[in-house]
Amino acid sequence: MSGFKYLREAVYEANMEIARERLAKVTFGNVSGIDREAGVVAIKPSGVPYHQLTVADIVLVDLDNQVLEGGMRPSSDTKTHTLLYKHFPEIGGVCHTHSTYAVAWAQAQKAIPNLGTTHADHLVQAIPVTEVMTDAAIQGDYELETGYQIIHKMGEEGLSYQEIEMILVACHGPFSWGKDPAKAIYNAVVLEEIAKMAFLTLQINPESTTIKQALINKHYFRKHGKDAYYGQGC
């Protein structure tokens, strides 16, 4: 397992971004990463404060949630992460936070509408919110059911996990993913900022509506389209 130091380091750095970006307090939140070829997932240990976390603390598990290496229990959300890796085969990192504004939208059970160009820079659609989990699911394998809530929502609405890399789990909080742990935490930062902006916009003007499609398309495709010209390229 010593060959997975690079994965542990990447996951450690992504978890530390949760603290640096103030996306969660004390021990809340977690980021994982996966080595697809080996089927090995690295994830934050459960209940460890960020200021105490070290690279060596990062736990390695397989896709069946069996611990492969590590002296502590993996995150209690591990089953959610591994299920997403199984169903979203192109992702390389998953992030869960308890960031204030995103959680507020999740607790309100409301999707975040596309109200401006910051949102449109990252995705065309509203940021979706899952259905409220049933009592049977809550009393069953809760963390696994959380993953299924996400998967079902994406499937029911025909949403692409490659295009929409963030979601709100109703009454709980945000999950995001990406090509690697760094992109997963980046998307968590973006989600929190969009959630905050949308909240403030609707406070200022409760009648605010989704911006026009032409503006959404312009901002999204200048960054993500085949003729994208934002940034410095590869």
Contents of the next structure:
Number of protein chains: 4
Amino acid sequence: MSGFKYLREAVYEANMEIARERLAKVTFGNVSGIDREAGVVAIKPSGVPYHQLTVADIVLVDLDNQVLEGGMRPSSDTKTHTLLYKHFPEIGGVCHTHSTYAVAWAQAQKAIPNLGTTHADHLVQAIPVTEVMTDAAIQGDYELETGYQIIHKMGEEGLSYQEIEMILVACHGPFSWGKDPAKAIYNAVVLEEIAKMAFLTLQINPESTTIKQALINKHYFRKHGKDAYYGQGC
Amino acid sequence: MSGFKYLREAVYEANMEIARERLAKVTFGNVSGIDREAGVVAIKPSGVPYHQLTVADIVLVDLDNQVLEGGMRPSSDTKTHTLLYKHFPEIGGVCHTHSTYAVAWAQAQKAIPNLGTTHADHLVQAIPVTEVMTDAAIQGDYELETGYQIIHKMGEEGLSYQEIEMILVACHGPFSWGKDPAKAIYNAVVLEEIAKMAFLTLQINPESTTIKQALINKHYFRKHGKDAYYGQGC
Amino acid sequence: MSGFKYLREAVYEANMEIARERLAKVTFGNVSGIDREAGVVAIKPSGVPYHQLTVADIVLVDLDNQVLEGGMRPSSDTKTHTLLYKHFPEIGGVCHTHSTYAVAWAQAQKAIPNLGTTHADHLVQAIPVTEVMTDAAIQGDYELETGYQIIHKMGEEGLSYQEIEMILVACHGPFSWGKDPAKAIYNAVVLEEIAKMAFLTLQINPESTTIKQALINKHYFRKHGKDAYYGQGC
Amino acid sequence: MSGFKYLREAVYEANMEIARERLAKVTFGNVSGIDREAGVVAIKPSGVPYHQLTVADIVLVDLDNQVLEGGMRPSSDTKTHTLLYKHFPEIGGVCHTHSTYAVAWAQAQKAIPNLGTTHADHLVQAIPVTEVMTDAAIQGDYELETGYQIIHKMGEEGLSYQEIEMILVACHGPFSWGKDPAKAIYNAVVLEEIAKMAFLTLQINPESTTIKQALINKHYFRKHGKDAYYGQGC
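Switching from the form predicted on its own: structure of the form predicted together with a further copy of the same chain?
Okay, now the whole complex, with that chain kicking things off.
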């Protein structure tokens, strides 16, 4: 299975970024990546502190959550990751953190309104928050149901997973995704910063509301889509 | 007494973690550990800055607070630590910090409600806050009485010290414990993060209340007890 | 074009200071510098993360935004920078960040009142916030219009760009400038700190208002103008 | 004058601690120390960034603010420092920072109430805030008058400079002092932490008030005075 070395390494680096960007304490949080052709998912092992994590610790599982390779148990959130890979066919990485401000919004059960261009650079809509799970779902296959909460919320509001790459799970915390593990953790970094900015904005001026649509569109489409002109165009 | 080298080292490392995690300024805070068989407690010396602390500075005392070995005076909070060891027979480490958000909740004399899964991953109940001490207790054997405040609060609310490994002493700050010094400081790190998340949650939505019992139980019992499946199961 | 090595280096250093002072996440923010004699502007390339940035990546453009040298596309905010150079003839550097507290004030659409001497050491007036741009301006030449928003706000309030070296663009974030790139980023650091102090001041005492004019003048003029006596007088 | 090498070094170290503890941005803040026998004060030069500061840059002045040795201009706040040395005969160091939370309380013109044991470990009373200076004083010998504001506030409230080693100058920021430069900067670190804790406490529970006198006295006197038992007793 040495062919997945690139995937393990990318997943390892993305997990270490959680610690470097201080998006979770001790062992919390996890990033995965997928090799779509092989149907192989690489993910952080459960409960391992970041300063002890090595590339060799990254666990390989299939989309049915069966361990393919690895001496450790995969993240307890593995079923959430694999469900997202099944329902969002174009994503290559998933990230879950317990970053402080994003968790606070998730605990407050409030979507984060689009209050400025830092937000609009990354998505048009508010950052959604899922419904609170039913007792039956919690007591059932909890981590799988967490994935369904995300998918249902996206569907219910008609949100595109290619456009909205981040969400808050109510009473829990943020999940994000993207074309690869690096983009998934990038989105987690951005989400935490947007969450902090929105918190402070509303403390300074509780009357602040969503910025005008023209400004949102301008910022979003200068970074996304066929007319984008931000970045190096690759 | 070279037989306690492992204990001194574990206590030294746990104390240094206070500084690394910025849970106390300058000399504040202290961690201890116990060798149950020998009845020997290792603890930080009083008033020594973290950047000067060495393994050799760690003081050994018995459960009656008598210094067994060490050229320095033990932490002024030693009597609180030893009382907890006497009343909580299965713990192996105790930690006291002045971490900012936990102190703020202690000074506000408010228990920290269970507002999300980061909290529920570690304990079911609110993080309790003790009563304010009577003048007589303060003017008596203060550090011993601090320990009694903790024990009484746990007893009064029927809380298990094996389940609730952290508490706020009113107007003062947090104490935590665990199976060894590393777990005691781990709990101090977690408590500070939960305290910050709860503060922010209530700033964003002052109506936030304790999350549903099913969600608390799910998160607590996936990490604790015989059916736990988080971590590497060791 | 090796003659502009000094300029590229100064601009590179000022950009790296954004990352070191944590004034923007990932790729956000940019600093430029100008060689007035040659009419050459050096600026950060678009969308490059700070940890990957090199001196060689700095792009040279003219005041009409044409790339003179550099293998990468210049910052998408280049037109804002060049417009400021055209209208503020004595400045040598421009800086744009997404620093958290300054963005929060910009998103809240509130000028930052002069609440203390840290503010007065750097400017007499409140830190201004522009008007929200019209839809027509947003949909037109957006980055150029961003520059005009700044210039119009300064003109409308009769503010001197030599005295007020920082401004908030509504719903977006801070811009600052100065005699060279180092001063532009210095002003960004100062603005973020003033923004945080003002936020906290108003949280502690919502009645806080602009400090007395005599105190403002004293602090401003001990650092600026012919009677200044702060610093080493060079 | 090589005899004052120890003093320059102590003052240099205490100034660098301002930067290490992030108690001021760029060039703000300054620490001095005095050789009482010689009447020589060593102080930071004005406007020098911490990362450029060297031991050789520390300026020596006498109590009349005349430069005795040093190629640079002393801190613009020198007159405040020397006045405090004249009026507080037992102090050996003075520190002024622009630390964020202490400045916020100073700008809010509120004394910091004694809300917990972290505060009580260091002083019994609230941390005082001076009156706002009159226009005449501001326009007169401003830095000298800043010192008088401090001295008058202490006198007016009957506060002992040996017990209260920190104060807020209204609309400006914190000053602290102590037996040597290291204690002066130690007090600045403590003040900033107390200021942050008090801010958060009042956000969590706006009804919080001064803790009971018995608890204040217990904590203060276990660290100060003839019956102190905190620390190593030297």
